[in-house]
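Only one chain comes next, encoded as structure tokens, the form predicted alone.
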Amino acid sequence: MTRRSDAGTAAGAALPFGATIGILGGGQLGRMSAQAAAQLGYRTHVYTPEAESPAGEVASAVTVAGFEDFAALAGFVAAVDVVTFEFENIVPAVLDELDRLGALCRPATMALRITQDRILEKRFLGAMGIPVAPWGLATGVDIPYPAVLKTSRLGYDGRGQARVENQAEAAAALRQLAPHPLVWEAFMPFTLEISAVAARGVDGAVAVYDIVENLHRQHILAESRVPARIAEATRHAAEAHVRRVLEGLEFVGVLALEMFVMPDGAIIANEVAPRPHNSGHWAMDACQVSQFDQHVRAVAGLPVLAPRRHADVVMDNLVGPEGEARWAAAVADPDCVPHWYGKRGVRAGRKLGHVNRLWPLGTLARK
């Protein structure tokens, strides 16, 4: 019997509680997911190459191989009864085997081929009526400018790309930046950056969390907070484009649309993030249902609820050292809950865990 599609799926056809939910990757969102499934009463199987991770810590079982590894790969598959992702850079060949093994996917595989690849997601984009920047393939120096180069796959938290001005710029990224092909898309002199997070279940019902304004510093984010300062008409548009994503992918999980505000209000899709995201992380303490429960609800078959929210709230990440040094007053701040990740080491650029600053509601609208 394959076990790869949903279609057909009744709604009401729930995994048992108790079932296992296998999650590929072992970072934070693993260990959130993991702690998300547990309190639903569902045990969760990582599979990462970390012998120490954030996920293993909190996780059922722990399979520690690389993800090529395709023998500790089919004795995962068969371990649990429903497949997820931590996140999207997962190579082809190891898509290739999860459909091979029947694996049931929750997103589907299909819907990571195309997010993890910038030209297909653009195209996908575009085909399904969302707004990107102007763009094309980036073969040489002779694209306009300003332009921001970038990987096509592989790239994350400001890594791969590179803003450039002229041709000599452009040549110096061609050669640094990998792997190619590269893309350029025109720069956009947006006012500002929200995402919008929502969830599919198996049954197509979505739930679409309020639009979230992000500020970020190196290309990471820093900060997020809702509600977003933006006019009803660019909400409504951004709560469209993501239902068109999760419909368009016949997606089952939570997904983020990062997108940028232009002047004059319009939007301008940026990424498709196919999994909780760094910009949802608020809802764990100001939503009656976080981005965890709701991927877990998608992935397990449960319903997807409507969130609720009950707090306004600024989402700050703890990054690096200067991260570190914050998280003594994070805990002692009885407005704050602060969210550690458990990661080992500390460097520059590093998320190592975030906090969520409360108001009671309408606050931030006066502010």
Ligand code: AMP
Given for the second form:
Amino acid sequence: MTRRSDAGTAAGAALPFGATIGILGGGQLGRMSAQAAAQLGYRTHVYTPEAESPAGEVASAVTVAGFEDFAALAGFVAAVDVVTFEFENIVPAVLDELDRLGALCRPATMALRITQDRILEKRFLGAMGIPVAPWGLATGVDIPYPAVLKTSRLGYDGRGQARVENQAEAAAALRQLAPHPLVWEAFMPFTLEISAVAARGVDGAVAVYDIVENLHRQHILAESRVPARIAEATRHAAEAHVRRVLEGLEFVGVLALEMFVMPDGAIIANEVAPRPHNSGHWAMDACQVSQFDQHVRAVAGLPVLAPRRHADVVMDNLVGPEGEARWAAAVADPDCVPHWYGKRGVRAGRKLGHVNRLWPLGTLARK
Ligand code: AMP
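With the form predicted alone already on screen, would you show the form predicted together with this ligand?
Up next: the whole complex, starting with the chain shown before.
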């Protein structure tokens, strides 16, 4: 790898067939990205600490090493043409090392630095004019209630957060949640959770998917539904917000913006996932271009495409033993497209696969 950054990259300078996309992380998002890359004519090299990983199983090459094994990281960077990420919690020291090695990262490491830290992320969203819940640094219990206390770093699927109603609960959460610093957020009595999944290419072109309605169970995404049951004005605002996030971060690749819809239709941004996102899986079977195709296109310097949705869809996550038990019915259902991630071991709360249930376009609203 010789190029150091996207500064000055000629638009349209796509990676040639057979070039190698390096993926940091070995989970299902890396797996589905590697599958999309193969379809578009690229090799993938997955870097993961896991000996047997969902992405490693389908990649052209795998490095099994800890992220902070900088000799292994240097070997990986030398072996690939571009580096991308399938999860955002890559510690700053590793991002520093990627920059020091001159790795061409898409998205750039700066996008991860901002979005992996709730404090920087909220400041960024605020600077972009995107509303967020009232928040502050949680250094004590003198905060507005009800609130949600969250770690500023390393949280996912509801880990590292607690809803608190009063000072006693906040004091307990301050002791239990780690690492510090924590932030408090006002508890938002939203009517709906939605997300916007969108891509930005090396040339700056942006493609936004239809807005998604999301249902969580035990803090884990259970279902995504498209089209979302939201007003036109809410849809337009959500699309405008995600576009601003992509442009503000000078992002190359796919990201998701998670949002709350308030009773009056107003939108509050919750967080940015700087990578393909679980709430975008529906597009694999309901659009001509999946979020993984789109991510590979962006990372490889190919054009991102305006998504065309040809079906209504409900994406159903298969989580833990109950999810595994639903697999047989899903593979026998002609209206479903099942996807399995090849994880070793079934545990409660673990995302094992998903199913896209398709409906003729325009008919889901009646269900
Ligand atoms: P997060 O880890 O920030 O994505 O939060 C996980 C889930 O917790 C969200 O999808 C919401 O369902 C809920 N949640 C997080 N923050 C708030 C908030 N400020 N008010 C109400 N619910 C929240």
